[in-house]
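Below sits a lone chain in structure tokens, taken as the form predicted alone.
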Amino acid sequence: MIELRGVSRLLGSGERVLTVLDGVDLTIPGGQFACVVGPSGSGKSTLLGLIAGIDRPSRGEIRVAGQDFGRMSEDELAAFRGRWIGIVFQSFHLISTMTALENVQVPLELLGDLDARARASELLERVGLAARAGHYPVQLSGGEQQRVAIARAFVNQPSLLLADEPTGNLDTKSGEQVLSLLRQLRRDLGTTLLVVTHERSIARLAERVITLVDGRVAADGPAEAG
């Protein structure tokens, strides 16, 4: 599902560079759970922003679903990005002017889809929130303006889920409703998912644990039990 060859990301010129990414190899089987967990400053949100094709490696090859990013324009990405892969952030980016199911229905809009509207419906009732359809983030607690952005994030039932810090923003209980959210939706719909988090409680959940450290992959292998 996702291939990385000698990724690197190099920012700033000159005598003045700083490498983020430092020739990651990396390959993600379609279907797996798998966390990226490091110190601040490791590279796991930039990794995350090259695989979601947000971002663009100074060296090496991505691929997703065998798509070579590297051949692709900006907006072949952007199309490719709608109809493959969904994005949960930990500030949420929910539309402000725009209610929970409006919210929900702006990827599939993108797309054309006539049927935005009940789908965006069903994911949000999926989520626990049918009944706050109709209102506006504000208006929501955080708890429940991420379940919002993890239904807006399958409603195009994608293949690859990636999700920076989704629980970052959020108390202990609500943390574990929305992760609970992102397991039970990646089991039905067989998606791929890949999370960074810096919490070790979410990292144990997962099938696999990728280690940064210093732009590099220090470690990768089974999550550890406990």
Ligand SMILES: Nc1ncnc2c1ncn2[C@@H]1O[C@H](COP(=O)(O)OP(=O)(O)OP(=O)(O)O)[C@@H](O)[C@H]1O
The other form holds:
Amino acid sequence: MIELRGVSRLLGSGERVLTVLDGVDLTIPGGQFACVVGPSGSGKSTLLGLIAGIDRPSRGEIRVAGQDFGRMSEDELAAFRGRWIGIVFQSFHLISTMTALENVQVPLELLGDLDARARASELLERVGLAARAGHYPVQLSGGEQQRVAIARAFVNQPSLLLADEPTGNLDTKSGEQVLSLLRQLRRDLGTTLLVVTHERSIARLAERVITLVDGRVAADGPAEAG
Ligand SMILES: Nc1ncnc2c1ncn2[C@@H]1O[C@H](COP(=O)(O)OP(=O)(O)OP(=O)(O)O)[C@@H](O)[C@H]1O
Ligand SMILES: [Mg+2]
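The form predicted alone done, now the form predicted together with the ligand:
Zooming out: every chain and molecule, the one shown earlier first.
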């Protein structure tokens, strides 16, 4: 599903080059639930941006679902992302002038889906927010906003769901709810799930934990029990 070979990401130029990712090799099979952990600044968000095709590596190769990102134009990457990848951010990123339902419809409308409204309603119902369809983001709690963002990310039935600290701005209870939704939808749809997190309680639930330190994979294996 995801294949990284010798991926490095350098920032800056001349004498002020910062190596954010340094020769990362990674293979994540389809359907896996993997977490990325590591200290602040270790390159976790950068890694996710590369796998999403939002950013490009300075060196190395990235393939997602057999597609070689290095051979794709920005437009091709954007189209691929719109169709196959769902993304959830720490700070929800909902459109404030749109209702919950409209926010969830956006990705489908971009694909020209005529059933957008019905599909979006279905997803909102799955995240327990059918009654809030007509509400705007400011009228929703943080946990509710994140559930809308999850409905939006899954509405295309992506084969890959990337989440960067999806519970980072939430209290423990809302965080647990959000995570349990991610896991449920992943199970039902067979989605590959890659979650960046600081929280051990989340990493423990993953099948695999990838630890980044200074832009390198410092550890990679099954989540420790307990
Ligand atoms: N646009 C940028 N310009 C300059 N430096 C950047 C930029 N984006 C990231 N960095 C640097 O790259 C390094 C890795 O950043 P990244 O955001 O990937 O870390 P992270 O592991 O996600 O950290 P956190 O846990 O704090 O979110 C950091 O040192 C950061 O300062
Ligand atoms: Mg980050």
